[in-house]
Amino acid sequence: MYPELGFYDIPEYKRTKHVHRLHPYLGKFIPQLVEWFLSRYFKADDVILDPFMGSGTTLIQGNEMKMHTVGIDISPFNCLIAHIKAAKYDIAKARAEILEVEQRVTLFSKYLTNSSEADLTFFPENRMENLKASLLQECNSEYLRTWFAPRDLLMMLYYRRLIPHYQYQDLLRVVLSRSVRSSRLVPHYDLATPKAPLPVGKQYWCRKHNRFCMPLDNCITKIHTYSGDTVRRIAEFDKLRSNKTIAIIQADSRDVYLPAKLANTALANRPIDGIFTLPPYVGQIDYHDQHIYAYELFGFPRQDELEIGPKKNGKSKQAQQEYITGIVAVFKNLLPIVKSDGRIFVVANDRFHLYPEIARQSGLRIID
């Protein structure tokens, strides 16, 4: 019915414009899809809710269109990504902090690689071994020790140690997390769902680059790339963002009491005009596991047991029924604060034909 919704004519750099690509996220939709529906069915100053916020695509695109947006997600790391995208920055200060940390880690990396450019005034040899030992003592994650080359591990731990000395700490965490994701001992073509770490220096045939490659063992190249990219993206969004509220709530959409969460915001007592969301699919993604490196590096609490339809539960009839129960619970909890004529848009590949039953149990009517 809507052939243009494939957006096949939109190049990658527009699909991932400004902060929408501050951090990779498996299972998100493109902002043009959000824009298409919001522009046709809602207006400026409306309040749009996404109860499965993920990395915050609906929130950012809605704000760009001068709409208030509210996002809910159970994952602490998802909420961190969304917060970083939505935050208002002193761009000059953010740029200075990101680049200063990059420079400090670059000096550290030169020492680790025995570069002739290593500045021994910053890392005198008699203190370097103590520094490396103390960094490794701070690493109590077997995952990090297994999935990263020893040199990379030291660099990411050093970067992490620097973060508390700066104002925009969460922004720095996202830069580091994005760099760490790309620096694991995995094939370049399998960053999203790697199965096992490769040995350091092990060559493999890379389907992405169509040649023999080796896993990365010097993450400073990624830190350099993503530092500059992050600065550019937050500066781009700063010119486009509106002054409308972006509310990010870490909670379970099945039982959160949204009015209380919004009580101290500009959206207090405002009804929700509509919902635009992409729920998890049945048995497709383990949402906490896709960012396991970030949970291990920063110690965020995990709430895997609250995921709806996780991959680890499979796609059996029982898993499908549990999925229906979870999605229905979300709608039943949140519909009382949505306007009676509010529209609800669910982006779903409903291969198991679950949404007619979800709609029936939720008291909703499918109109298109």
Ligand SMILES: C[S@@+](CC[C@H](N)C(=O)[O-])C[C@H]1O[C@@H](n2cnc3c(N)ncnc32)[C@H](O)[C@@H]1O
Second form
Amino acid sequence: MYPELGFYDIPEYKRTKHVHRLHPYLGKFIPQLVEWFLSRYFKADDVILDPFMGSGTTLIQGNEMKMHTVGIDISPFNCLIAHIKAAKYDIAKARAEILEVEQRVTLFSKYLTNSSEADLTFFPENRMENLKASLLQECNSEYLRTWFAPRDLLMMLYYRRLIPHYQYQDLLRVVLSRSVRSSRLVPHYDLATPKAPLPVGKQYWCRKHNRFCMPLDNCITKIHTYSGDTVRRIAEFDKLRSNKTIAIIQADSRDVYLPAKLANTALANRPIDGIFTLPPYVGQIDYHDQHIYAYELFGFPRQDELEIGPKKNGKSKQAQQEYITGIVAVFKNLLPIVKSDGRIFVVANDRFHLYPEIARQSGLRIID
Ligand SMILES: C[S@@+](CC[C@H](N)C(=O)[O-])C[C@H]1O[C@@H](n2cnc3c(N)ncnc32)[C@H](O)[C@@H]1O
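Other form of same protein, the form predicted together with the ligand, not the form predicted alone:
The next block holds the full complex; its first chain is the one shown before.
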């Protein structure tokens, strides 16, 4: 009916423009899809809610269009990604911090690789051995010790240790997380759903690059790439953003009491004009697990058991029933604060044809 909604002619760099590519996230939609609907059905100053916020695409696009946005997600790391996209930065300061950390880790990396350029005055030998030992002592994650080469592990632990000394700590966490994701001991073509770690230095046939590759054992090249890329992206969004409110709430959308969460924001007592969301699909993705490396590195609390429709529960009839119950609970919880003529857009690959029943149980009418 709307062939343009395929967005086949939009090149990748536009689908991932500015902050939309600050961190990989499996299962997000593209800003152009959000823009298409928001521009037709809402206006500036409206309040748009996304109860399955994920990495925050709705929030960023809505803000660019001068709308207030509210996002809820159960996963603390997804909230962190959304938060660093939405945050307002002193760009010069953010750039200086990111580049200083990169420089310090580069020095450390040179020492670890015995480069002749290693600045031994900065890391005197005896101090260095103590530093390495104490970094390893701080790592009690079996996952990190298994999925990263020993040198890589030391570098990420060193970067992590530097973070508390800076103002933009979450931004630094995201640069680090993005870098370590790409430097796990996994094939380059399998970064989203790796099965098992490869041995350090083991060659494999790479379907992505069409040649033999080796898994990375040193995240410094990624840190270098993503440090510059992050600065460029936040600076780009800074020129486009509006001053409308962006509220990010880490909670279960089935039972969060939104008015209390918004009470101390500019959106207190404001009804919601509409919902635009991409819910999880039945048995498709484990949203915490896709960022397991970040949970292990930063120790964020996990709430996997509160995810609706996780992959680990499969796609059985029972899983579908639980999914219906979950999504209905979200609508029943949140509809009371949506305007009675508010519009709700749900981007769903409804292969099991569950949404007519979800709408019925939620007291909603499917228009299209
Ligand atoms: C398909 S993703 C949303 C992607 C998002 N539109 C984007 O562009 O990044 C679905 C999200 O729903 C979240 N989720 C799952 N169960 C939830 C629950 N009970 N409450 C709130 N969020 C939940 C997951 O953590 C995941 O981030």
